[in-house]
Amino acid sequence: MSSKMVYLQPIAVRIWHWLNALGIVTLCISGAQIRFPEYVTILGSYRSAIMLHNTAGIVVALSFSIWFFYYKIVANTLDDIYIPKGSDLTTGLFRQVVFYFFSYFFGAPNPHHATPENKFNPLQKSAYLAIMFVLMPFVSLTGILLMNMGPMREIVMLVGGLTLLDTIHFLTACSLCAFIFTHVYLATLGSTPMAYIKPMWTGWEKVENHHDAENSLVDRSQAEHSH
């Protein structure tokens, strides 16, 4: 089966991706130290961890805003790339789950073939939909409120008080942290461990040219029938 190089990741997306990744990892580490200071001391003092956590939180919140602006306004592809379609939910999700948990280990090809207009498989779309439209907004908003307890005290009380706010922030942050580990693992399930990671540095990804393969099969079938 032939393959071709496809430009999947524009430079703006690559910059955003690594900036966001660095910010989230920093939030996870600093957040762990703030939550469990007796066990995690990698960032030095407790005060240093808080300052770094707040700074990283602002960076990630701004990064999220840039992501939304780029895909919705500049590229105008947010709905097509991130929102699962009917076929994604009815059959695509099942095929992708079977591939990741079973077929991949027997050398089967990925049922999803990435294109600039359809970069993510149904499982990725569903995961990113939850991450970018549920977890990220919740983490960002609760974090902003926790950073500004004084001036936003009335809003904090309105949403249930400090304990509830802190619990929501912690649980959504844990979910986001768990996603990072899953994301890194799934990123290694290409034809080689680096096949899906390199495009986030270069922008180019090698994809199987299934159209050529299908045309070749049709031509071969027609040739056999003609004989």
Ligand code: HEM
Contents of the next structure:
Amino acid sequence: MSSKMVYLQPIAVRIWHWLNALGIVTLCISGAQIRFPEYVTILGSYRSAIMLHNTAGIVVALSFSIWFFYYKIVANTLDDIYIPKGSDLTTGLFRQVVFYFFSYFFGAPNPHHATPENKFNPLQKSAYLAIMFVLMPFVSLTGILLMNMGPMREIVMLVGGLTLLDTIHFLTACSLCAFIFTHVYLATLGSTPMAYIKPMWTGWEKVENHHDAENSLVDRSQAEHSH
Amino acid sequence: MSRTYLNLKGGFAVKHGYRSLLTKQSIVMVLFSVSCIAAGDQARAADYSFGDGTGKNEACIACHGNQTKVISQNYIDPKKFGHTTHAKFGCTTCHDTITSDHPAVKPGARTTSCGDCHGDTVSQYSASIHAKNAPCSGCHNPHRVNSSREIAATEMNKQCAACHSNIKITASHAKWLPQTELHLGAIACVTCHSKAENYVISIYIAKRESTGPDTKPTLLTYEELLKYSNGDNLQYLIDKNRDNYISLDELRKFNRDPSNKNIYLKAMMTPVKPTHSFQTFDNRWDCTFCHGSGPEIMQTSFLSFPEQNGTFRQVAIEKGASMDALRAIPNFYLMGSTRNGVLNGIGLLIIAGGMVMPVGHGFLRFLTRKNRK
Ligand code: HEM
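Mind pulling up the form predicted in complex with the ligand next to the form predicted alone we just looked at?
What follows is the entire complex, opening with the chain shown before.
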């Protein structure tokens, strides 16, 4: 069987992704200590947990801007890649669910093939859309407000007070934490456990069939132009 | 010398010498009465009765409670003084060298001092590094002293700010304390800088001001609040069912009431009983002293209403639910301690939901691994 390499993950996306992953994991751990200081003491003093949480929060917010800037301005592929389209919603979601929860166990191949311009299967699209456009903005904005309670007091009161902000921050953070477990697990569902993870690190994915070889080559040169 | 202690229940425990004190007073009284007869038309201390109970200080207050009769540093605000425990003992208990010739003859130096009654406090205070910088009167005016629960935390902090400039306080705390201004605005100084052990959440009605962070919240005065209550007892502004007890529901209603849009409930952490051992205690550098205390420790909160005489009166808030009381106050949050059990449960469920795929799917994946060879 012939195989070739496709440049799937541009450098900006990879930098964002791993900074973000490290940041979110750090935030989950330090956040747990901040909320449950009697039970979680892994980072030493409460103060260091707060300092780390604030720093990681800023890193995540900045790397989110890299992500947005790259997809929206540099590559201008954000809408295409992240927003599910007609067929994704009518048949695509269903097909992908059947694959994950049924045919996968019988050895059927993934019905979706990642290409640079259509990277995600319909389920991924919906999940990533919710993560990147709902959870991430909510958790970051509430975090920024909580971090600047003093100067931003009026805005805080306007949106319903500190307690509500904290509730949103906590619940979205728990959702992101839940996402990590699911996401990391699904990332190991490729032909080998590292098959999806490696491209996220190197940028290149090994593709077995070649029905869209032309497209990939074009996209590869585009991707390289863009940074 | 007599030693009188204010005991915890608010009554007086007299150790010894109370009898001799009364005797001494009676002698002065007799002297005053005698000179009263001999006196001319000029108002004299001796013109007034020095009887026990209510009328006790009238003689002195007749002049000293009147700004037109005495110079400002000798003026005693009758309302404020009348409220103090000191007033119950009478002026001459402390001003023991006053004679019936007053005001013609100025009294000699007093032979009494605060320690005569407050011996334990004075020895505790003398041991603190603060003692060499300020005498008792540096903070306490004996003519308007209040018990700690009668004064607002903001007032306590003003005492400190009289010497310690706010700018310096903020700067020195900012070196280590995150959210410095927020902390300083929500905690009485003595919460950390005295060896107090139990804390309550004291809630005040403050002005909502658009300028700056609320490092120094401005509380509404009695008169200002009267406008909100239309002259009614201020307590009923919140205690709608008038049962001398504030439920969480009443707090929420107060917050939601649109006519309260310019005022808000300001919660501060205050010690139940501040001590006079002023210094910085080592365990206060550790944030978990408060933030790790868990929702169990601080169970008590009070709403403090201003009174006409400048003091505050506490009304209990739904017991055992202080942290929930804080949730009814949209802008007070004590990280690590105000967390809410229901919310934690929901969070846990969400995270457990994230485990469904790795655990459930992973299990089936393992069982069917041969199909994918
Ligand atoms: C902690 C370990 C993590 C691992 C091992 C991991 C792994 C991966 C892998 C293999 C991909 C490429 C496959 C795909 O596009 O679905 C990916 C993409 C992605 N991951 Fe993660 N991830 C991690 C954490 C996170 C976190 C914390 C977030 C967000 C909160 C996140 C959000 C995303 C998004 C949005 C994509 C799509 C990126 C794009 O191509 O535009 N990941 N991740």
